[in-house]
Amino acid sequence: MREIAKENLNYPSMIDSAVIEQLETIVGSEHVSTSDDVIIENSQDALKEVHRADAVVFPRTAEEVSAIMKLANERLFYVTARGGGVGYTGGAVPLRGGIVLATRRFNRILEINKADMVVVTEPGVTNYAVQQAVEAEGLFYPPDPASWKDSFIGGNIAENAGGPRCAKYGATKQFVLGLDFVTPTGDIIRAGARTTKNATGYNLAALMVGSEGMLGIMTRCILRLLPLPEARQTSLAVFETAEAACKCVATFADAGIMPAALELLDRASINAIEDFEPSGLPRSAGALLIIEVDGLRETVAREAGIVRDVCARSGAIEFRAANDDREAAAIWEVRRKLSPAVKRTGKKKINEDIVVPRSRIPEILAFIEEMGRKYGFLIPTFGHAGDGNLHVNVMLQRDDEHERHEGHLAVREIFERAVELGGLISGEHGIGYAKAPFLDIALTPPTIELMKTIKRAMDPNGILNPGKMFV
């Protein structure tokens, strides 16, 4: 377990009776739970460390989750905002205790406009659910992380989130024009709207992406849309040495195309696929690329064909197109095999991402290759060439203390070197309570300072999600 932030821990430990109750008004007796079971299934994310919570709330409406918080503020009791519970830093973990505030019944699409290109959504609705709508209309939600069958647009919102088409689109960030919250104090604010330009007042929806949860709690989403691409092509492309496959990537700039997605697979990460389901990848490969681009027909067959004699250029040793979906899917496949294949080289993944300019990307390669052999550990990375975001595994092969420790000292390191290097200790996870103790490698003590002023300036009792982001 990580050393958990120790302010504000004179508030009950325990929800009482009386408490139970009044939430059990606010929302319906049977949307409170302290069933064991729900609460085990509440108290974790995907690190699977469990801080259980005293009670599970499920409110329905802006109104209820108001009057939850007024009540926590009232009691002092802690509150944590949960959406599919599929992080890797602890952001949705109650870690003191209180009530889980679960979003899942958040969960009705309210409106898709393809006038104004957008779509109005409550937080408890899965990227995957948004896509298939927006899609079916003839438009396009370009975020895309790895959860997007899983994770809840709500906290995608709050986590910042991303995935392979970043390289083109971008973040969750470019796309959020406006956002019903609740504040820790129990405020209904309305920040942005169905705009895409909008000089009014401070920008309060920008605030709430990538705040974790700590600022406040959505309750409805209007996210910016973009006409469905007309055609894809997805290739994968097999180099020698990760530093070829790298200056491949810099080369599409100059080519004059971005390609939508653009990801890395290092070597540790070949091997790892092809020892958990063979797919005819060369064990002796530095790394390898799949890349889609999209668009319009004749523009796709046109960028298509350079990404062709971009790789022949960079020495591509293999390159494999897509003839149609079902090929496409092959491709795609090698990536989604990542997670349960790196899963199998070790007792237990130090699973972190960071983020560097993508022209320092053959630097950080490097030094991860010689943290693994300076620790010992087998370090598979993987991740968005095309905009910097890379996945270090860090793989245990005794998980005890030593080895804890050890792999501790080397995503330090890493992390030290990706900063160094111009970069950030995360692209898309977000800090939580597991990379707290590290956020001043990143951050000056100003910097952090006036986030932890603003945090104070809207939640004064600490109410919300405590123990994040500041040690």
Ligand SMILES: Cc1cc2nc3c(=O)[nH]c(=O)nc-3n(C[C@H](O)[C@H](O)[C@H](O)COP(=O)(O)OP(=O)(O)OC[C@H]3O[C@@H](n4cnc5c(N)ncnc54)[C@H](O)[C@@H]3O)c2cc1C
Given for the second form:
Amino acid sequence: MREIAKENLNYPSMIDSAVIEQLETIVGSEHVSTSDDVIIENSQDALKEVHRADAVVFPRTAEEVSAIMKLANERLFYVTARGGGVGYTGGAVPLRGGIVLATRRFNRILEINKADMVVVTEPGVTNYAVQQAVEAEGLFYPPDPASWKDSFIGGNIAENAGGPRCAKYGATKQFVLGLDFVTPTGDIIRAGARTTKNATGYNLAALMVGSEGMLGIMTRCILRLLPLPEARQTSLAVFETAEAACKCVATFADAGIMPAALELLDRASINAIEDFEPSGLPRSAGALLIIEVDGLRETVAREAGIVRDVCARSGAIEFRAANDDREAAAIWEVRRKLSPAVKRTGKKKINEDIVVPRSRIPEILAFIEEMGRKYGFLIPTFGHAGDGNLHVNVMLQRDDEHERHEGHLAVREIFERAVELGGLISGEHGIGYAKAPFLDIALTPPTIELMKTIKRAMDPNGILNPGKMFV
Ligand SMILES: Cc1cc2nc3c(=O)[nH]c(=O)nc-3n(C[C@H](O)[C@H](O)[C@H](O)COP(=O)(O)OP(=O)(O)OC[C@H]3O[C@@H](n4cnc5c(N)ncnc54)[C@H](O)[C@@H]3O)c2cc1C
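Now that the form predicted alone has been shown, please provide the structure of the form predicted together with the ligand.
Next comes the full complex, this chain leading.
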């Protein structure tokens, strides 16, 4: 077997043929790959930056993962866990080589239990497959990242993923009851249980949520479920200004309702859609909201009326309410077009996902516009107004060194302002290596140091997912 060349490694090159053979003994030779295609495919995520792994390993059991981690500590090579590989911050990218531990063979939903209102699943199942499976039983798993068809539950937990419905129901962390995970040194841990209450020791399952593949590798997940809402009603409201749309968002609480989804698109986003595939949206509008209410049929009918009233009182200049599933899908289609539409407005998109308290959305939107003017960038901004999580897209037209530098400065200023307003630099995409240079804007030095202490305690040899989160 060939010796694999390594560059830029802190550890000496240890993935030699002997290590590959040991990995093959653990998982079977057909589940270890050093082929170029497999390595390239598994050495990048949605950032589309390739940092080559030396090998890709596809274990099937917690015991195999444990043996791999023990071997990695003995022979000192890096391990990076991979889910669906559609993260936006480079979390699954093997920055310093070593092996990628791909979780796609952990692909079974183990149990859906209506009495306990839980689904027990392996981490390599897509969010979509879990949603479909539980809905077939009349149950509901709310976290709904737009990447649901590609992203895995393990990746969702590691990034604390969210989506439109998190406005009402909360993000992934609100649904994780228990986890089995393998520590970086190879111990198999069982944290939490299938109970909604748990006051038994430290909440280690919660520690794993948002840990970005740095503290352990999940192998089994117990997720809380809700009854499937009987009905849904979707509306679209157009406003002359972003301020009016934001005021409308704040008014729902006064009216006594919490929509399941409250999505906001600013003017640049509306125009990006109209340029991409015209949807009859007024180009001069300042912003639009997509609002969805769900629940029992009678409640939804009542809440839909409240939505209409609130939008009218908040000065909506246009209001469309879906009369059936087809019309609702057409409204959501507007939201789904956003990603490709915005992409077309420049050569490269710097995609950030700041979060601010809901009440501060108008201020951050005004600031983003100001940054667009200051640096000369188009910055379409859209996202989850219901929970203050906004996707800020700084569009580079040439993607040369000067523009990338200016883009970085604009992003830094936007992050600083978000934090000044009481927010954070990421609401759902995580830090990875893409946002590591900005972490100190959001967290104090003792806070970062405590995180590093936890990492060192759990991973004394720095084996798991090196180069992420901390610079
Ligand atoms: C078009 C598009 C739309 C998106 N929309 C959303 C959205 O609406 N909301 C949102 O939150 N995100 C969104 N994302 C970002 C991304 O999909 C999420 O971060 C998602 O949770 C990543 O899941 P994944 O399985 O692809 O993880 P990966 O990218 O494979 O990995 C992400 C991190 O999880 C770790 N990891 C993966 N599996 C495990 C495991 N079993 N144990 C421990 N660590 C593990 C990896 O090491 C890595 O650090 C979007 C991305 C794209 C490309």
